[in-house]
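Just one chain follows, in the form predicted alone, and it is written as structure tokens.
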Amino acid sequence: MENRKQAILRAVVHEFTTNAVPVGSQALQSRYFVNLSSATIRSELAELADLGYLAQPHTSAGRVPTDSGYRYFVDFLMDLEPIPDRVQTYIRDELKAAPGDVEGMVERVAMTVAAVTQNASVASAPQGTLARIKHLDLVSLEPKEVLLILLLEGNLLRQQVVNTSEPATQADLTRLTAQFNASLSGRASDEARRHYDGAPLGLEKELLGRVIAVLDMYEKGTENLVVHDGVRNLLRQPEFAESSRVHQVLEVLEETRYLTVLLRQLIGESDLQIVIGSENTSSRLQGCAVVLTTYGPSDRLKGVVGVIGPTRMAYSQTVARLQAVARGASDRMAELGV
């Protein structure tokens, strides 16, 4: 495209998205092009309909983006908006403040970027999330019957009454629990797996098995958590207006499970990913435009975080600002081990 058309079309974005009104020449030419004639610019704005990347809603209005000409913008002309002083404290502040388990450190990442992006949020624990334990007790209700305590890193307790196939006193449980804490506080269950292994048979290797099954049931409710904030930021905008828009967006966000494999769909093996209009394969986003990353503790342990919201967007913005608190996120998750 040419440097010309692609300084118009970049101010017909800019100009759209700021205030949602239909851009004229006029303005164009008071606000960026004072040395282009109306004329010019209405022929520049006409050619560029011509190419798709422009719509005129109606015959006497001015003009408006298409997909086709958000896409141009993202992928040619988009340079990320500078993140004031303000927000970069409120989101190392809000991260800082957030709980060291994986289910807060989500929530806190969905409140934050719907926050800072004023736009509807999403954010999928890392995949792959390993429990880590912080301490384990082993307590006899009856021969054989044990109540086992396990407290994870995050301060997350799980408890489960165990029945045991042979007796055990306090003391076999007192002696068993010392044993377990030495060999695995502070380790992930893949460590928890290995001891199972080795175990002889008989009462120890029986409980492992336990303590590996309630760390399996949370690791397995990690990989589909998925929260969602922000969707009152939504109501604002025009696009929405019409409360069937925003039921639209509900639905899909209220649908944890078909939310947790559309994330990883839309993302695929990128570490950013813009989804415009009529590209979104879900026909209930195809009015909406979303802005997905990764995040997470280590290259190895990745969530996905986004916000949704209408395709007019403050992409230059959004952009940053969600990658700032994908950093965040990511360093503040490695120092906690979550």
The other form holds:
There are 2 protein chains.
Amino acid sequence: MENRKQAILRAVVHEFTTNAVPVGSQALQSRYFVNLSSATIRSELAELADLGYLAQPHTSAGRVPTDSGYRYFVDFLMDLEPIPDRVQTYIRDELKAAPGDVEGMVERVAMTVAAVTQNASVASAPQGTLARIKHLDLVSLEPKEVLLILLLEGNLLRQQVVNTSEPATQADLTRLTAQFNASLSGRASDEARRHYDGAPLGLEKELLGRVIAVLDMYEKGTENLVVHDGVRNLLRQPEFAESSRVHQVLEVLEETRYLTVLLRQLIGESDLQIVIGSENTSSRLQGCAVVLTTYGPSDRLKGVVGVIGPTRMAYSQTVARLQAVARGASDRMAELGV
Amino acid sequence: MENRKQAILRAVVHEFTTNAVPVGSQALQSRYFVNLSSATIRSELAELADLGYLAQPHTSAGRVPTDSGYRYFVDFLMDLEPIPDRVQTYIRDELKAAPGDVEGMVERVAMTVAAVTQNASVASAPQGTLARIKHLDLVSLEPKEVLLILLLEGNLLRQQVVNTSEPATQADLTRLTAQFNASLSGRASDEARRHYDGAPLGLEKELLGRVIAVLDMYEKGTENLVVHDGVRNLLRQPEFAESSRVHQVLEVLEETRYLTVLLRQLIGESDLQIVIGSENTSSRLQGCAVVLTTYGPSDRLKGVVGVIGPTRMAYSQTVARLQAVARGASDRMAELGV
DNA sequence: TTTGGCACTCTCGCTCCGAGAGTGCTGAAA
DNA sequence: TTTCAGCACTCTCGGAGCGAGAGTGCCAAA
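Since the structure above is the form predicted alone, I would like to see how the form predicted in complex with a further copy of the same chain looks, so please show that one next.
To see the whole picture, the full complex is given below, headed by that same chain.
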């Protein structure tokens, strides 16, 4: 596409994303192309419309980018907006104050992304394929009731009340704790399974069974953590003035089970994914754009974090800030050994 | 107030809460008072309006309950709606599936309340004045990095990464763990403070300091957990058709710090509190009603759970179901020893 | 290829109007 | 004294009509 057409498309996108009003040839002329006449711009606009990149809400209105228009913009025209110092500091401070466990970090990441992009955000927890036990603890609650505490890789704490068939004293449990820690800590879940198979019947096997159940749940992702934040930001946008639009988005966000799959699937192999309007498979996200990237302490452990907003979104700003948060979170997690 | 006036007020409230349309004399006559003429009902309506219990959106519209109308209704006319078996089962199942820790339970309670009342819900965690340590654990991460795990009353797990000034082996830590557990477990936080004062300088004092910090944070309520759910339910109501109304409510709900104070303050000493429209101190909750009750495993540990919805709310249903969930949660928590 | 000029189209906000719903009042009946 | 039928009145709501304004597409000239 010729340079000038690109420049005009870029201008239309920029203008529309900031003002939310269809942009006409005169506005473009006075603000972007002073040395062109509005008639010239009009004919360019008409051609861009023929190419499918622009549309008119009605015959005598200005132009609005179509989904393909946005697509062309993010693929070829967008350059990342530099992040103001104020925002960078904010991101750093927020992440520094994050707690030392994965779950707390995921929430913090979602919060921060929502705040700096002024849209809704969604984040899933980094998750390896095999859970690793870092530490294990057994606490006697009642004679036949034991609290099992598991510390997994990522400083993830899991607890479960186990009703044992035989009574056990705290001393018994302390002994078992030492034994389990010696054989299991630092090991992946398959090690626990091997021990389980080899264990004699009784308390030991009972408890190992529950350990495995917890690990399983984590690995199978049935307890996969997905959080979202910043829906209130959407309410500020004119495209969400009728609350039914918000309702649709909320429905997607609150359907946690589906969402976690969706995120993994969307992100695929790439490190940055932008899904615009009709490209969304879910009809409830029509009119919305989703920007996703990955984050995590290592290549093995990657979570997904993303922004959901109207297609009329400041993509260059959103992408820059989203990536900044993702990078910051990854660094912080590596640093914390999470 | 005469019986008939009461009956009419009750009918107006009932009719309006179900249809969200101002109710006229004819509608009342045909559906509730077949043996009265609409003219008679009209004069009663006029008197109820004079008393301040009803209002007209405009001269020739039907009547709508005022805030005082709702107030009179909940104080004198409301009788709790029986809860269908289906709903009772749902509540029981949801609570049964709740995890064995306070935080998980709070979330479950909020979710369940939102689901059965079809409004937004909010819940704060039960909190005693003094934190009790149930169990403590120390895990070596790096030579000079220790993960402190605290199990508090209510099966609340707290963790913190501690950077120690001197290196410590896991054996050192295991020894300290045993010592701490012997002296602290089952004890309130003041015991920890006494030990801290008496402890010699070094690793022991360092770690005890962090234990106290965690307990402090919990007791001072700076980390007070408040969750909310079901905002999407509000979006279904006509009074929230303009999204700015939702926005205001969301702002209140997301201001967690303020909310926890507000809840405690609103509930005061009573066990059921209903705040209707203008009775709310927050201007952002105008047009909204808040129904609150307490729940928790014991008299010492009480949290607050509530419903937020339009003033046009099915009070008799809301109150009944809210109380049912609160009772169920209390029982379940007592049972779990949370 | 660009540009000024011009006719054309469509929205938006405004007013006007009639239908419909619901009220308040009045005078008579119970 | 209460109830009620009848009636005039008020107000909303939706649709129609209209003018202003914004923006376009096209054309002929530079």
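Computed from a prediction, not measured in an experiment: that's the story for all the values here. Whichever C-alpha set is largest while still superposing within 1.5 Å between the two forms counts as the rigid core. Positions refer to the first chain, counted from 1.
A.B. asks: Taking the rigid core as the reference frame, is the Cα of Glu107 displaced by 2 Å or more between these two forms?
C.D. replies: It does not reach a 2 Å shift.
A.B. asks: Answer yes if the CA of Glu81 moves 2 Å or more between these two forms after aligning the rigid core, and no otherwise.
C.D. replies: Stays below the 2 Å threshold, so no.
A.B. asks: Does Ala178 move its CA by 2 angstroms or more between these two forms when the core is aligned?
C.D. replies: After core superposition, the C-alpha of Ala178 moves 2 Å or more between these two forms.
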